[in-house]
Structures are given as structure tokens and as C-alpha cells.
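In the form predicted alone, a lone chain appears below as C-alpha cells.
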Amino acid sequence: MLTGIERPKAELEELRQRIARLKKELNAVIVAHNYQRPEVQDVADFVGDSLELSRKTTQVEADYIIFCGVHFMAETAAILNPTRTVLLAHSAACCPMADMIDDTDLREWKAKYPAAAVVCYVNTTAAVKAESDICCTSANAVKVVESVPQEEVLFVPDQNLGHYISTKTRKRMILYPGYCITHARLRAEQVKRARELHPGAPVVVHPECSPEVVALADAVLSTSQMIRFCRESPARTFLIGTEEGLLYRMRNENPGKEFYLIATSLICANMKRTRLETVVETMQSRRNAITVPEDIRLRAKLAIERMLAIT
């Protein structure tokens, strides 16, 4: 686990107290993605997946939203909360997959496939969402694709999630060649080796993994679905194929069960940029405010609302 050198409890407690004071001063809510460091998850008011967290922020009274995640997630929160200030807890926390496509790239692809509906993964910038017909998450992607009237679907930017959808629909899927660099590290050989070490344990992987890995899994699920699956399953041991931060929550919520990361390489360096110190610095300085131009915000919000209307 990429947590660095363990620090004295007194130091961590002082940081937690400073965060609590600043939260009160700012009338702030702190949200943290499932992949964040344990110390960050522990100070958050809500922990979950990106869209789940953005929706949570619309349901609480707060002037500031402190988003512990990566840039596109904070942007989504800003799209849904135009009257509040959204601060990204670390200014350099980006998503390489989201950065693999911009609005210019998407317009060029749309010109090539004018008859196709454009479905964008939530792991995209606001500008890309604004150019799309509808947004989706890994949990609802198949349902979203099935909902559009067009028989052709241009799916951006994750080709692995897009391939997984293609096995669940008769729509013609046109896949943009983006991918999650973390999930792409997981190999089929590693899954097979993990099964040998833990025979009988369900293999649970994210649909951002390669088709070869997905084919070996017992369950292919979003992070929120993984949490539910492992809680409800009678199994006592699980092999997990997603970013290692999720295992902290899984272990906390299921103390009688064992969770093993299939490969030690499943660490997102951008997610791990955020520490308690950066949360304090961001709140003290009110820096890293996320702004989305209003015309882009409104069009991006429409793509998100269309998704929410069917899911």
C-alpha cells in the first residue's frame, strides 16, 4: 500500500483536528474517492465513487466542497453545484485517461461518425461531457448505451470499458483508444497465479481492465458494486482487481473477510497525491478552486442529467 512511512499518531491527530476546525470555519464538506489513502478516507464525510460523491454534495448544506480525488471528479461536482466553491485537494491530481481526449479530439471523431450517439464515460473533462449526448459510469454503462435510439455508439474514452459493453449489447460500438493506466497493468497471468494461491476465492475486477482479464473474472463491477458484492457474498476470501485503495474500505466494512489485491502494481499515483497536509493547505488557502465556463457547464450538466434520468 502506497502510504509512505508511518507517522506518529499525535501528528495525524493534530492534522485531523486542524481539518475539523477548518471544515467548521468554511462550512465545508469533505468527500473522498474509494482510491484515496486511508488517512484521507478517515477524515471524509463521504467516501464513494466519483459520481456518487458528486451527487452527495448536492444533498448537503455547505459553502465549500473539498474533493479528495482527481480533477475530472471535482469538475463534475462543480457542474452539479454551481453556487458552491469546489476545491480539489491536490492541484496536480489528474486522470491520465481523462486527459487522453479533449473536446477537439471528440469533435473530429464525431465528424467521422455523424450517425453515432456519443456516450462519454464520467472519467472525462467537462468540455468532453459538453460535446457528448449522454454520460455514463462503469456501473450503468450498459443501460445507458441501450437507452440511446441510435444503433451506432461512439464511446469515449475507455476502450476496455467500451469493449466490455460491446459484449452486453447489439449496438455497434466505436471505441476511442483511451485506457486507465492503472487497470491496464493487470495481466491475465497475474489473475491465474492469484487463483492458484487462493483457490475458490471469487475474482472481482473492474471493467476498465483488459478483455483478457475480464474474461477470467467471476464478477466485473464498478467500485460501488464491488463493495456491495463482497458485503452480500457468502465467500470469505476475495481477489480484487482494481486500485488498492478500495481494499481499505472493504476490510473496514467486512472484518470477518479477507481481501487480496491481485497485483501490487494496482496503485494510482495521482490518487495518492492527496494527504492530510494537502487537505489542510487547500482549505487554509482556499486554493485549487474548480471553475467551469457556464456554457460548457450547462451542456455537460445536460449529458449527466440524461444519464440520471434513466438510472
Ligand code: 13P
Given for the second form:
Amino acid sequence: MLTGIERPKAELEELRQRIARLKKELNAVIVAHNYQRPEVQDVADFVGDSLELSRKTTQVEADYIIFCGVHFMAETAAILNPTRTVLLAHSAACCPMADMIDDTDLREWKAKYPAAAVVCYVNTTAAVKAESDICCTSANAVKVVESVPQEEVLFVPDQNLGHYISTKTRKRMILYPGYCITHARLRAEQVKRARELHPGAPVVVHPECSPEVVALADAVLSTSQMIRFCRESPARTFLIGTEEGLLYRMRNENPGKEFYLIATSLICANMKRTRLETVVETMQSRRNAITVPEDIRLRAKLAIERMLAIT
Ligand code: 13P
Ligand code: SF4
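One more: the block was the form predicted alone; return the form predicted together with this ligand.
Starting with the chain above, the whole complex follows.
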């Protein structure tokens, strides 16, 4: 149901051809996050993690960026690309964690810690980024936190990523209590059970997982870093703790290796909203354009550019 593998090949081919025609018509590029459905990843010009997608959108020659992912990702592209039109390939694809804090919450919280630096995870709205000193992704979070001059760091909104960083830095981390509803489903007992079933296979998880899960892992990495780790590792079997979409790339790029998702519940419903049909509809209608008020955009851009400068 989720993969589209059972759909008639001719139907998929027709949709792919329509997308190819629309791409030319619009002078568009299609970018997709690593969690997107296989058929969506296949039509993308570039597939990557949050950091790679942020960088990539600034390097493409295009009038339109068709973003297959969730709202904050397309918004980041819009912040960095004011002269291009960014269309989110499904209007309702949001990240519930990003919506756990707004700029008013953050201003109130900041007022209690005037000496602290504010580091925001990229999974935030533009308004929250605008209130932050610097942004980070799961690929560079420790480096970003280490880069700020202050000893005290307010970290928003992911308490699990924040906890992971706190084990790698001497900064005093004050964590906002947000979390990813998808990664929160992975439990430590499931990791232990998977290890029993596949002794010796490395456990590779995303830092949005709970501290109990992270403590059991061999590697804690961003989605694209997980792909690199598995490619370079001599191991043949891997136990993966993140959204299931990542396994499509892992299996494609490593035909001789085996990848097991540790829990079948690791599906982000918002990432799965985008289908080839929604890509076609979005491109045809030019709907779902992501815009950010200029004063917010400029302040949010500063937080993102500070991150890009050090990573
Ligand atoms: P990455 O930056 O590691 O791709 O993660 C984004 C995300 O939303 C994970 O849930
Ligand atoms: Fe947000 Fe979690 Fe989905 Fe990533 S997996 S987009 S953090 S809800």
C-alpha cells in the first residue's frame, strides 16, 4: 500500500511522463527527502537529508523547486531562495514536531534564560528560526552547539536530539519538551529483540529516537549519514531505527546487504502524503507555494546561514 509497487507499471509510467513534461514547462527541479515513497524518490532530481536538501536548493538552476517532503523543509528552501518559487508537493504535509513550538512560546522561554544561546533544530517554523541564534540539523547538531560562545544553550524543539547532543558536549543544554511522534514509537525492547534475531548486525538509529533506544545503538546518525555508514561498513546485515522510506535507498544502493526496519510502526504519515498524483497536481496548478514574510525570512535566513557556514 505504501510503496506503490503493486500499481500497474503503465499507470506509473504515464505519471512519470507527465511529471517530466511539467518539469520542462516550468523549468523546475524536484527534490525529495529520504523518507519519501520509492516512486517519488525515483522522479526526484535529488534525494537527501535535511542538510543536503537545504544546500542543494541553493545550487540548482530552476524557476520552480518542487519539494517532496514536509512543510518546514520547503519553507527552508523558500527562505534560502527568494527569487524562486517553492511548491510543497502536498499542501497538508506537516511535521508535528515542528508545530510543537511557535515563536510566542520561544520568546517566553528565552526571557527566562537571557544568557543562553538559542539553537533550533531545522524541524521548526520560519518564525521560530527567526527567534533563534543558529539552526542545526541532525547531521551537524553537536558541531553547531559547540560553535556558540555561550555556555548555556536553549535547544528547540526536539528533546531527544537535545539529549543526544548533551551526551557529546560540555555545554549546559536546556531542552524544550518536543519530540517526533514517529521515532517515539520505537521502543528499547524492540531493539533488544531485533538484536536477538540478528546477532552481530549493527543497530543504526536516528537521534530523534528516545535516549533508551539511542543508548542501545551502534551508530546515531542523520538519514544520509546512515546511508553512508551502511555503505562503508563491512557488515552485511543492518538493523535500522528510523522512518521506513530510508530503506528504499539503502537496499537500492547496497544490493548485497540486508536491511531490517526494527519496528513496522516507523512510518511518518506526513511524509507519505506525497504521491506521484500530488506531484502532478501541484505542478499543474502551481498551488502550495510557500511564502515567508520578508522580515521573518531575513532573520530565519541568518540562523540557517550561520549553520551552513560552519558545516
Ligand atoms: P534528517 O535531517 O536526518 O534527514 O531528518 C529529518 C527528519 O525529519 C527526521 O525525522
Ligand atoms: Fe517530523 Fe518525525 Fe515525520 Fe521527521 S519523521 S517529518 S520529525 S514527524
